[in-house]
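Only one chain is included here, represented as structure tokens and corresponding to the form predicted alone.
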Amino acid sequence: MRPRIAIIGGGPTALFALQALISSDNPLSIEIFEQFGQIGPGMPYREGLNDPRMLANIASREMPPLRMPFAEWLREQDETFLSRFGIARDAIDEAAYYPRLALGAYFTAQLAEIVARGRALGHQIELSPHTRVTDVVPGDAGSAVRWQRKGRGGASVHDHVLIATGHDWDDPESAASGLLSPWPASRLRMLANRRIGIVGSSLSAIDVAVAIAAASGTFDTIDGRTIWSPGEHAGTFSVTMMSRNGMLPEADAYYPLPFDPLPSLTKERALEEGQSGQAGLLDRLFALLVDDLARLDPTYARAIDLKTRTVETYAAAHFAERLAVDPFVWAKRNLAEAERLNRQRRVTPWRYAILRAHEVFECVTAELSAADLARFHQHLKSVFTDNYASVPHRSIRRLLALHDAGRLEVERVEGEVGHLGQGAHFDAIVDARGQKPRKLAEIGLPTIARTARWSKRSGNDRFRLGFAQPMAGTIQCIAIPYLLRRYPFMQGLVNAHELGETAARCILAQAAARPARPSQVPEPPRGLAMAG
């Protein structure tokens, strides 16, 4: 009997998992459940949820390929398709950033090719759109996936289940704060010509500002300079972006791929330090980072007196110069520097070092003690987040255009931003801070929420959930919101690729070791405590 595999969620992570699964020499039975009508794009790239002007935060060259690399696929599209997304054929480049909806079309097309390839290889692949999974119940004959589809309920038994549900946003209608959600983006057009506050200053917040500005006026490029002109009814339209530090993100800077390893803080060294024990692990890793930064960029090290810095004091020194300058002055200066370095294909040594260190810390944060993980989140994470969350140059130009037109400001706020009563000078406030970490108790699958726990596993098994009651097969959670507490850097397509492939390897290893069992829908286990 073929191993039966359920993938819950039909976004990029599911596509990467499916592509890896069909490499199996043994025939598999795979079903993808997706609550929306389209399988492939996922929430960040889906039509209807995103505005055509919203840019993906990853360059083509960084995107893990599916059946065909993205830029190569773009070159095969006709002029009608390219013009729909404002893409000039002669400007297609591996280093360029493209609209999210263009990536969504790519994922949809790649899904069709992967499915066709998998079926040609003898795998059974079933796609189930408009199907909301309501529970997953583990049992000794497999796990029952319970679902609702167009008012009809059902269940099917699978040997292996991948929970890959992707982004999970609060329902803005039920949020007590009164803050508006940026999704779906079509709702942002209703905020045109009004005074808008935006919580956050990352690319998500920039996308919100650009979408509302485009509904209130027009962006144009004249003599290489981006300008914004108000529409007929723009009136007092304005945007204020609010964040704790009052900074704007930096423009994407050049770096080579693949990354060169750091001299001291390598993944191998970090894992060795982890094996030496949790006590003092964060401080040992930080000391290695300090040594590498001092060696690779002594000017930067002297400027912030790096050798005297600790985990608790480094970020303040790192951001001090930037915080002392008007954010738009800094943004203009930083954009010019990034454009020059991209033309010259040169790196800023400290930026490139922090970018590489981010990958090292990413592989060991799950090994930190609870106290060190809290220290990392409070004191160090912002340096890495700011570095890898740099944004497309076009986005910075649009922000500068809005500011030059007198319509955009950045405000530093203390504490949490509440509803409109806290900011009566806004007609509406949009919460654009991005995905929040979730607990398993919030996963929306009652049996999993009640009985599952994170297991202390490594390698290809590290995303497997543990259960007190014995069960057949595996259940893995590779939904990013539920991984963020243990893996704080788990974001984007590169991680989606790693998650999908890792989960697929786990399944293929298990399937090779254990034959599939006959179908029998199990009942939910009772009385087991959940560890979130």
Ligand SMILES: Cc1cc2nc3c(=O)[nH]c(=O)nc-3n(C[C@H](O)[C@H](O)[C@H](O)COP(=O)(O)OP(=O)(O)OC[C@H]3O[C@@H](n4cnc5c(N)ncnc54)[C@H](O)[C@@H]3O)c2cc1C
Given for the second form:
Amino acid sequence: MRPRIAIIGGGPTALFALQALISSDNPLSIEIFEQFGQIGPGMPYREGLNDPRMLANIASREMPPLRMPFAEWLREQDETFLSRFGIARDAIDEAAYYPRLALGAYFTAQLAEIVARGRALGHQIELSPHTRVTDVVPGDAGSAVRWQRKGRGGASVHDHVLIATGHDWDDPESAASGLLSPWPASRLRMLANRRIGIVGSSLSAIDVAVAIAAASGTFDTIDGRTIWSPGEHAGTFSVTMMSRNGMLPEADAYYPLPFDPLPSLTKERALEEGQSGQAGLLDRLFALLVDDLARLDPTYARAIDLKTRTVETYAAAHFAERLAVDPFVWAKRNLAEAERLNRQRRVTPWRYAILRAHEVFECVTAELSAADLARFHQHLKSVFTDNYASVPHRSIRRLLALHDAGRLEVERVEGEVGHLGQGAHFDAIVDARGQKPRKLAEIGLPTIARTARWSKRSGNDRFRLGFAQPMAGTIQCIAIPYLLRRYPFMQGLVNAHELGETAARCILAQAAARPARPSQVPEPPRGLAMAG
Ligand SMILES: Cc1cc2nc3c(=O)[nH]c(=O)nc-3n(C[C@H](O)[C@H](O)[C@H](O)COP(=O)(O)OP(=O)(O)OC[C@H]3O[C@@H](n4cnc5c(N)ncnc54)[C@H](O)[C@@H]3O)c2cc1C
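Alongside the form predicted alone that was just displayed, please also present the structure of the form predicted together with the named molecule.
Full assembly next; the chain just shown is listed first.
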């Protein structure tokens, strides 16, 4: 009997997992369950949930490989498709940034190709759109996947289950504070022509500001300059982004690919440090980062007196100059610099070092002690997230256009967003702070929430869940919100690729070791409480 594999959620992570699974020489039976009608785009790249103007901050050259590179696929699309997204065929570029909905169409097309390839290789692949999985119940002869499809319930048994349910936007806390969710983006159009507060000032906040501004007026490019003109009913339309630091993200910086490793802080070195003990691990890694920054960018190191900095004091020194300047003045200057360096194909050494360092830290955050992980989150993480969450130049131009038109401000706010109140300054406030980390006990699969815990495994088994009761096969959780505490940078498409491939490798190793057995649908266990 073929190993039966269920993938719950049909987003990019599922796509990468499927691609890795079909490399198996043994025939597999794979089913993908997706609550919406289309499998492939996931949440950030799906029509309806997102606005056509929302840009991806990953270029084709940086994307993990699927059947065909994104830019090559774009060149094959017809004029109707390209013109919908304002893409000029002869300007399609591996290093350019495109609307996320265009990526969604690409993922859907790639899925179809991977499925066709998988079937040609002898795998059974079943796609189950419009199917919301409501629970996963481990059993000693496989796990039951329980689902609802068009008002009808059902269950099927699988030897291996991959929970790839992705983003979770329901935020009761935020809703209780009267804040609106940015999703689906189609709802944002109803906020046109009003005074809007946005909590957050990074990627999602820019998405929200641009979508509402586009519904209240028009962005145009005249003589290479982006301007925003009010629509007929724009009236008092305005946007205020509110964040603790009052900063705007930086414009994407130029990096050559493939990356070169850092001189000292390499993945190998970080893993060695991890093996030599948890005590002082964060400080040892930080010392390596300081050495590399000092060696690669002495001017930067001198400017922030890097040698005297600690995990606790580095971020403040790193951001000090930017925090002292008006965010739009900084944005204009930073954009001009990024455009110039892009033309010259020149790297800013400190930016490059921090980008590379975040990938190294990413490998070892799971090895940090609880105290060091808390220090990392509190003091150091912001330097890395600010660096990798830089945005396409077009996004910065749009923000500057809105500001120049007198419609956009950034405010630094203290305290919790619940205290912002509503009505005094704004007609509505949108919470655009991005995905919050969640506990496994909060997952919308009741048996998993109640009985699963993270197992202390490593390597390809690191996303496997443990259960008190005996079970056959594996259940892995690679849904981003539940990983963010331990893996704070697990967010982008590169991570989706890593997650999908790692989980697939775990399944293939297990399937090779233990042949699948016929089974009955198991019932949820009663009275077990082990949630992680
Ligand atoms: C707004 C936004 C913009 C982003 N932009 C970028 C970017 O520009 N570049 C980049 O590299 N990364 C970006 N990311 C990061 C993003 O995490 C990944 O690109 C990717 O979406 C992760 O894929 P996923 O499949 O894990 O999750 P998702 O994309 O969230 O997909 C999960 C899928 O599971 C389905 N699902 C959920 N629950 C169930 C259920 N119970 N039953 C059945 N189906 C279910 C959902 O409908 C969805 O289709 C962005 C993220 C967000 C939120």
